[in-house]
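Take a look at this one chain, the form predicted on its own, written out in C-alpha cells.
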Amino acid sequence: MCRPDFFTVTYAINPWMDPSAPTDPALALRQWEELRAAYERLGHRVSLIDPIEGMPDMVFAANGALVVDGLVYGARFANPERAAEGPAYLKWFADHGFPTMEATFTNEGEGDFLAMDDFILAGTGFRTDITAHKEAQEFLGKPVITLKLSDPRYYHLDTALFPLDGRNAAYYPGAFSDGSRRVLETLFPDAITADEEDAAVLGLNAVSDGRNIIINMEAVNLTNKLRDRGFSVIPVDLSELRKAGGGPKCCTLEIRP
C-alpha cells in the first residue's frame, strides 16, 4: 500500500474524476488508515512504499505491478500523468528481491490483472493493451484469459470484477462485451453478480482472502448477497479516494510470494 500523502484531483484521466471538484486529504489519508488497519485486524501484513510528491495516484498501489508465485510483472500507464509510478514500483520490489520484469506493452497491474489459482483473467478495452496479457503470460507462466471491458465508467477489470477465492468471482454484469460475459458464465456458473447501483458505488472493487471481503460500504446489496454465501463482509468508507475512480482493491497491491 502507499499513503495518501500526495493525493488529490488536478486532472481528469477516467469519468469519476473531476478536478473542479474540491478533495479532503486529511480525510483522504484517515479513510485510508482504516482501511489498512482492517487488513492488520484480519492478519495480513501491510507492506508500504514511499509516496512521491507530484503522484497523487500513487495511493492505488494495485496499478502499480502484478505479482504472482513471486515474479513481478511491471506496469507501464496509458496515460503521463501516471507514468512514473510504473518504474517506482518495480523498484520497490527490485529492491526487496524480487524477479522483475519491465513491460513492454502498456498495462495498468492489477487494476487490469486479476489473479485465479490456475489462471488470470486481464482486462482490454481502456487502459491495457492486448498484447500485454500474452506477455504476462509468457513471463508469468500462467494461463491469461482476456476479457473486454465496454463501459468506461469500469475503466479497469477490477472495477467490474473481483475474486471470492482462487476458484469463484463476483462481477458487474453491464462492465463487459457480450462475448466476455459468455466467458464469465461459463467460467464462473456459481457466480455472484452485482446490480447497476452496487457497481456505480465501486462496489467490485473489493478484496477477499478467500473467507473475508472488505467493499465499499455503499454497496448494500452485494454485501448482502456475499454473506448469504457465507462470506465475512467488512464494510470500508473511500469516499473521498472514490473522487479518483478509486477503492478497496485500487489501493491494495497483493503480494504473492
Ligand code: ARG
Given for the second form:
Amino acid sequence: MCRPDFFTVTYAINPWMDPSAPTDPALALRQWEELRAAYERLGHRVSLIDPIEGMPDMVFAANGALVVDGLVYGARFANPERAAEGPAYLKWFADHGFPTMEATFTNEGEGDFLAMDDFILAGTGFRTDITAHKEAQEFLGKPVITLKLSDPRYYHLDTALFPLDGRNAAYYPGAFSDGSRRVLETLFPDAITADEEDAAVLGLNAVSDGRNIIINMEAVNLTNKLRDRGFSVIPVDLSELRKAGGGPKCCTLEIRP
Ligand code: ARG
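Based on the form predicted on its own presented above, generate the structure block for the form predicted in complex with the named molecule.
Whole complex next, starting from this chain.
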C-alpha cells in the first residue's frame, strides 16, 4: 500500500475525477488508515512504498504492478500524469528481491489484471492494451483471458469485477461488452452479479481473501448477497478516495509469493 500523503484531485483521467471539487486530504488519510488497519486485524501483512510528491494517484497501489507466483510484471501507465509510478513500484519490488519484468506495452497492473488460481483475467478498452495481455501471459506462464470494458465509469477491470476466491468472481455485467459478458457467464456460472447501484459506489472494487471481503460500505445490496453466500464482509468508508475513482482494491496491490 502507499500512504495518501500527497492525495488530491488535480487532473481528470476518468469520469469520477473533478479537479474543481474540493478534497479533504486529512480525511482521505484517516480512511486509508482504517483500510490498512482492517487488513492487519485480519492477519494480513501490509508493506508500504514511499509516496512521491506530485503523484496524487500513487495511493492506488493496485495499478503499480501485477504479482503472480512471486513474479512481478511492471506497469506502464496510459496517462502521462501517472507515468512515473510504474518505475517506482518496479524498483520497490526489485529492491525487495522479486524477479521483475519491465513491460513493453501499456498496462495498469492489478487495475486491469486479476489473478485467479489457474488463469488471469485481463481488462482492456480504456487503459491496458491487449498486447500487454499477451506479454503478461508469456512472462507469467498462465493463461490470460481478455475481457472488454465498455463503460468509461468502469475504466479498470477492478472497478467492475473482483475474485471471490481463486475460482469464482463477483461482477457488474453492465460494464462489459456482449462477448465478454458471455465469457464471464461461461467461466463463472456460479458468480455473484451486482446491480448498477452497487457498481456506482465502486462496490466491485473489493478485496477478498477467500473468506473475508473488504468492500465500500455503500454497496448494500452486494454486501447482503455476499453474506448470504457465507462470506464475512467488512464494510469500509473510502468516500474521499472515490473522488479520484478509487476504492479498497485500488489501494491494494496483492503480493502473491
Ligand atoms: N485516479 C486513478 C486513475 O484514474 C484511479 C485509479 C484507481 N485504481 C484502480 N485500480 N482502479 O488512474
